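Take a look at this single chain in structure tokens; it is the form predicted alone.
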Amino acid sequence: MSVDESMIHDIVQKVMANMQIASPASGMHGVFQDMNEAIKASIEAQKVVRCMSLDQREKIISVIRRKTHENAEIIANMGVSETGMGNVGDKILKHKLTADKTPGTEDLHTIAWSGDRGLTLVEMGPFGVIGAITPATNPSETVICNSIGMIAGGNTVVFNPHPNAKKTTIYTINMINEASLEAGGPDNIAVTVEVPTMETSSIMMKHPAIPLLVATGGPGVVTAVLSSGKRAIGAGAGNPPALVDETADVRKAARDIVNGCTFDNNLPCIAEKEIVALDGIADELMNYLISENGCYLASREIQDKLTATVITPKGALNRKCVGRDARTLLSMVGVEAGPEIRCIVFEGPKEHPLIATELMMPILGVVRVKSFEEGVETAVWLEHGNRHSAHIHSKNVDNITTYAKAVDTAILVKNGPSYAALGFGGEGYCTFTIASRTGEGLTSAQSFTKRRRCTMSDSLCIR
């Protein structure tokens, strides 16, 4: 890091400290008590925003990627302080990633139609007021993304964060209008309230200015918004399995699924939670795994303390179990293990609790399987019809083929780890909202965006 963590530490104490009330009379940008008051002030500044150029959305854009790297520390520790999940390390790098990968204005295309006739464009023109719902997972970096999304498209919007991570949240949204205002754009851009709570979020999904609500969290908030009678976005829960073949470079494979699944403990809705291994290579990955990639391989006995300690009765998860690192887990069931240790493995059949659900842990259950086609149908049926993400590793061509077309997910990673789909060791964009149940897929400007037809008859064709 850059600035020295203890340091880091004590500005994120002051900062949280301060923050015990936060509204427009404290200093704080797009903060406000009441939700509706919130909504208004978004509104009031969509009114700018809509009139705005192409280029003065992108220096408002360009601000706030700068912002982003000056307080991607802050904000990272904030996040983990807040939240209790995560890793500072990791999350600088994804805000950073956030920063200069999330598309702009222009991500923004003119389809046009010339011929006898006259002249035909397509333009992506901005829905208005967008409501958002951010998850506490990854809390600033969805803000960030989603805000600078919305704005290309011409848009405001009004969050409701996650309750965990409000703090994050309002620090970066003041940090997104004081972008707004630097670039000599409107104040308000990007809102929320001080206490968010399910009656603020039905109040924005219900609220008739707002005509596009956007869902990053689980099945429940995907759900609420999904049934609201509005468009909307739904980005929801995966359980990402790796698949591993006999073609495969298994040693790389092995340190690519440790990294993809131990990046910021898990907490990437893409991040590997179980791998498939066809049998003639299983053995060989698992030594791989414990051998060189820092997994602690789990007993009978430690796996069942495991599951009774990070899934509650109900069969919920325990929130004090995600995202935090293997560490800490084995710990919390009477292991001790080393600074080495990244990450908890163990071999079980797909039925097995701490591979069927999606823990958002650093937990690796491995399933042993006879043949490829019975990978892919394990694979299909850990996947649970998210058709969220999937990961591959294999030099079949032919199979990788067979793979993707069976798990049909918005992602899919080849011979890499999960992070690659995000831009970070790949080519292509990055988003934290990954709209598998409603189709758009990775999100950008174009998907908060609606298309316009705009036709002149008989003229304009210069032939």
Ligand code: NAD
Second form
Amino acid sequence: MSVDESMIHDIVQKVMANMQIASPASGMHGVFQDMNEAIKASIEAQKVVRCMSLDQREKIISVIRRKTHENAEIIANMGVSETGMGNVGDKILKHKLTADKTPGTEDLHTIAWSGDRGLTLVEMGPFGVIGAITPATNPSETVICNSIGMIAGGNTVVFNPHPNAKKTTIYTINMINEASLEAGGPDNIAVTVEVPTMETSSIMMKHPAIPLLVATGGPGVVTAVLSSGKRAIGAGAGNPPALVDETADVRKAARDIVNGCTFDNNLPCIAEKEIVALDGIADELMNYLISENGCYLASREIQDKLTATVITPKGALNRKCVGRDARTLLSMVGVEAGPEIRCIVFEGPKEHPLIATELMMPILGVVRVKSFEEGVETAVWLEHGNRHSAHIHSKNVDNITTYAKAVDTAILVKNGPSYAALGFGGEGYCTFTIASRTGEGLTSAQSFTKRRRCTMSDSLCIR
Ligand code: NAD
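Go ahead and give the structure of the form predicted together with this ligand, now that the form predicted alone is out.
Expanding to the full complex; the earlier chain stays at the top.
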């Protein structure tokens, strides 16, 4: 640990120890003991935000961006310290990416028709108070990204975060409110409770003042919001396969896949979770994975030990393994790996539990297939119908097209690491809420608005 890193670590430990958070009186903005009180405060803030100009919303967002940069190291340390998942370096990058590439008010567009019978506009208006549920895997990134988009859309937001990431979330929500106040906006533009539970989540989901719910997490929470009777955006689980065919630049494919898979210890839902490799290049790919990209080849015995360690007898994930780095996972099964090891690889059938399960760990099973058609079939099977993310390494446009149509996912990265889809080393904006199940795809400010038609009859057409 360098001097700077240990200083930041000390600061984070102190901040976390001193966070008796709780009531607004204790100095943390937007944090309440009671969910109903939090919602009440959000309703009051919404009255102010609704009257703000786009320019005023943008001022708040620009301070959120600046503060996210300033706090990136602290929040990244806090997230790793509290959840035990991910790594600080990549989390810093994720925060900077969120600050720089999450769209603001420029994402809101007006459609206009003008003609003999007047002028009609369709504008993107706020829903009002949005209820958002956030994951433990990208806790602060999701809160910042959702807040920017929701505020850009003219909303305020009530968060029910994952209990395992509540301190990191509370710190982030306080920062967002400080940004709002600094920019002349209201307090409580984003709120939460000091102890988030299923009960506080249920209060939020049922509250009549909340017309839109946004859930980022596994299948349980997405089903819960979709069963609420309200409009809901569901950003759920994935299990992204990376298909490599015979036309790929195999050396680059190996590098891209390992870079994507190991980013923040495989926590992003879009990250490569397994490889499907054509027989003609499978050996070469495996060779590059091991010789040039820090992959540890797991024997059958180690695979079995890993399976028994990372998956519980009931088939659930062992939370102590999610988001851990490869060396830590290996040490749990008695292997002392060197510092060059970043990822664990092995070859196996698609049904292997370490391949078929969304592990969120740097473990990459390689499934060998005889033909491209079998590769597509296998990848579609492994994606489990989530229609979330899939990746391909190929120079054959026909193959890429066939795969894209068959897998039908919200994200498809061609010839790059998965994080290129988030605008990190790729074109396009960033989000940490990818709504494949409800169809919004990569959410942004416009996802958090409703379409409103405004018609002027027989006037204002000046053509
Ligand atoms: P999780 O499902 O355990 O928790 C997510 C959130 O939902 C938490 O706040 C949790 O408290 C809450 N929750 C869980 N079940 C609930 C229920 N029945 N009712 C109400 N609230 C409930 O997920 P996690 O471990 O925090 O995150 C990992 C999962 O989330 C992975 O499956 C990953 O793919 C997915 N994820 C998806 C996206 C996306 O954009 N699609 C982004 C991040 C994570």
